[in-house]
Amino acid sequence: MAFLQTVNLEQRAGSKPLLKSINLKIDKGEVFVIIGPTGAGKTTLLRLLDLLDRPYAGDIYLDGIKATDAGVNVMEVRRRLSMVFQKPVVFNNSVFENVAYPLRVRGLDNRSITSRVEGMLEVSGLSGYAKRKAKTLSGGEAQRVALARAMIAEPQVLFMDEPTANLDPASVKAIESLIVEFNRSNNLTVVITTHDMQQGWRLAHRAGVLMQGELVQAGQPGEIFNAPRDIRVAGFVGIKNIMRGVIAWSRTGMAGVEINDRIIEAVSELPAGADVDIYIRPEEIVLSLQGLQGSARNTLAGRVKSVRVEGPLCTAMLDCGFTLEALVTARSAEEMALSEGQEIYASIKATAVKVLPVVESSI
């Protein structure tokens, strides 16, 4: 069993479902990042994992303990967990006392408290802040205080809910560096929610995508960002050229997808008649003034709708019976003299067309 695990976890607000059938496995010492748009249920899930709220249905296991069991002392389990919220929570006293609070609650003597707090302030880059009023700190400094207070109790799992939202880049870098340091030095399990995809890429050992209360994909960051298995994930991570179509024909691992009376050939085992979503990365589209002869199965005649040059790259919007966005080098665009209204050919390999079955959300 994984160190932290959920089984068919569900949550509701009255009759409204917020989370449905969340099955999650997080290993000891792993940084797991939950990404998703605002309103996807990320905070709701984190509050359940931290045992702040009870689920409508399902179970949560921590290190083999069924934390949702009626006979379990929840407070004893929660002593192994810490939470840092999006908006830094600091008390109206000194930075030292803010960080010392969990140790005082646990009844440690003053000498031990002083030693441990001074060490934590040094690790957190707050050595000169001990006597400062926590309420007078900047957002980034206050978040470091909140993180130091969460870590002083030596938790086994650290939960962080959008910890760097609205912080300046320097503060974001400082917080992320601390997360990495605590994870590596303490073998700390870290679970973070964020809508910042780049932060997920930087920090995650693995990531999960939460959409409309459902965990739609989990895996290595590269899998999620480069090969999404759900069209909602593809849209969220910024993949372009997402279209709805139907399989017109299917044979020996190949399929023809009909979109607006045009056929795009793709690698797919889905049967004829199946409704599908497809996506094509802009950099996978090759433009030419005449149709290319080569391995590309798809050569679509179209017209340039717009051209935008940004440094060494050029984005061209095409009308090929449907809109396509192509990404080429600025040099290639100049050589072809790409301009609005120009006739153009877009060549696409069958392997570049990603075909996914249509999945309707149940929430």
Second form
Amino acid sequence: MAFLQTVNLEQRAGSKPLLKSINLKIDKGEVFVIIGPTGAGKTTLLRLLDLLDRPYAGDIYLDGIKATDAGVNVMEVRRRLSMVFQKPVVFNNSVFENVAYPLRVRGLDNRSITSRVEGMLEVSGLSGYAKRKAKTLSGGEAQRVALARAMIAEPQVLFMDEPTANLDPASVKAIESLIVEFNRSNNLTVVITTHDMQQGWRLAHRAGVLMQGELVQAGQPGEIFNAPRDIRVAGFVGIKNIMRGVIAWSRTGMAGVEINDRIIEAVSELPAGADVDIYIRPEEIVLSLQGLQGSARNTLAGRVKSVRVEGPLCTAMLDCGFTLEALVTARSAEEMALSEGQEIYASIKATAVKVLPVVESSI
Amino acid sequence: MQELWEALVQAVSLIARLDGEVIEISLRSLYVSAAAILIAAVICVPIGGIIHFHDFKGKRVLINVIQTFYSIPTVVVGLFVFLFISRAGPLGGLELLFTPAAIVIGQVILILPVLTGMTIAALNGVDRAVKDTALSLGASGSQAIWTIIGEARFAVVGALILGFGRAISEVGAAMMLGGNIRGYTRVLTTAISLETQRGDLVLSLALGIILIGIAMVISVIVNILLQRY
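For comparison with the form predicted on its own, provide the form predicted in complex with the partner chain.
Everything in the complex follows now, all chains and molecules, and the chain you saw is the first one.
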């Protein structure tokens, strides 16, 4: 059993499912980032994990304890966790009292509260803020106070719900480096939700993609980006040239995928007749004026729809019966004199065509 | 206008001279209404909290009924309490009629609805996320509730000031239940009413100015205290 684990966790709002059979495994000391678009259920999941809401079904285990058990003292378990919300809520008193709050509710004496709060303010770059009224802080400062406050009682797991969603870049950087710092120095387990892919890649040891209430994929960030499990993940991680088709033929591990009456050869074990989604990375498309006589299985004739040069790179939109986005160097584009309306051939290796079975969303 | 000016001068001189009767009437007004607001606060803040923190059928209706009673006429409260504490009433044996205690009872009943309703409104005004934040930081259920009440303290104290204002400025209950007995149950409002009927408008105005002054001083003191803590 992992340090923090959910088993078939479900949540509903009335009869509407919000989360569907979530099975998460998070190790101690890990920074786990839950990535997903707005409305995917990230906040709902975090609220369940922090034991703020009761799940509709399923269980949560923390360090071997079944936290969703009816006999468990929820407050006792919750005191080993902490959460920072997307919109930081600071209490209407001083920064010092805000950070002291978790220690006060735990009944610590004034002396140790003072020394611990001062230490935490120092670590968080908030020394000198102690007497400030928390309500007068900027968004970034308030979020830093919220983080210091969440950390003061030395939780084992820190949950952060879109902690930097509305912050300026400097504040984002400050918060992120604090998260990394706490993670390293306290062996703190951190679970962060974000809709910002880049932030996910920066912070995550591992990540999970949550879409429409389902944990679609979990793994190291590189895995998710390089091998998205289905087309929803592919679309979310920013992959281009996603198309839907049907497998026209299939033999010896190769398949011909029919898209708008054209056949594209790909490596796939799926049988003929299967509905599939395919994607091709723009940088894997080779453009030529005559059509290449090479190893590439696909050479499609088409027409240039538009050309856009950005620095050393050039994005060309092609019409090959369907729209393809190709990425070439600006120099190549210049040498080929790429221009709108030009006839062109796009060569694509079968191994560059990724085929994913069509998933019907169940939520 | 002349009268207003004279009244102002007289009010200042009455206070400056420490006029025995004026001071006595003012102090009585203060402690009667202070007692009323304290008793009402002890009753209303917890009741407001209970109503706010529980979901039950008819909650909306109950709050509407409470709000309706914000504007209950003071003489109706006076009459109602009178029926209970007069000789023939169920509490007649306590001999409360025409005592300061009777005025306190009347004023408590008068401000119960407004104080309860405004406590509920104050708690409603606290960000819903405060409760989650408190719980996620390790607070128990009751600690979280106290945190929410703490966050609402400005609005709750505002409600207390409003309730105090309504109590110290009402005349109906004080007259009917206290009887405006000189040296015993005479308060600022009943004294103003009497002096006006006797034609001493300047004294009435002077007492009125004192009344407003008291309200103002209390409001300022409370605000200063709140800003500090």
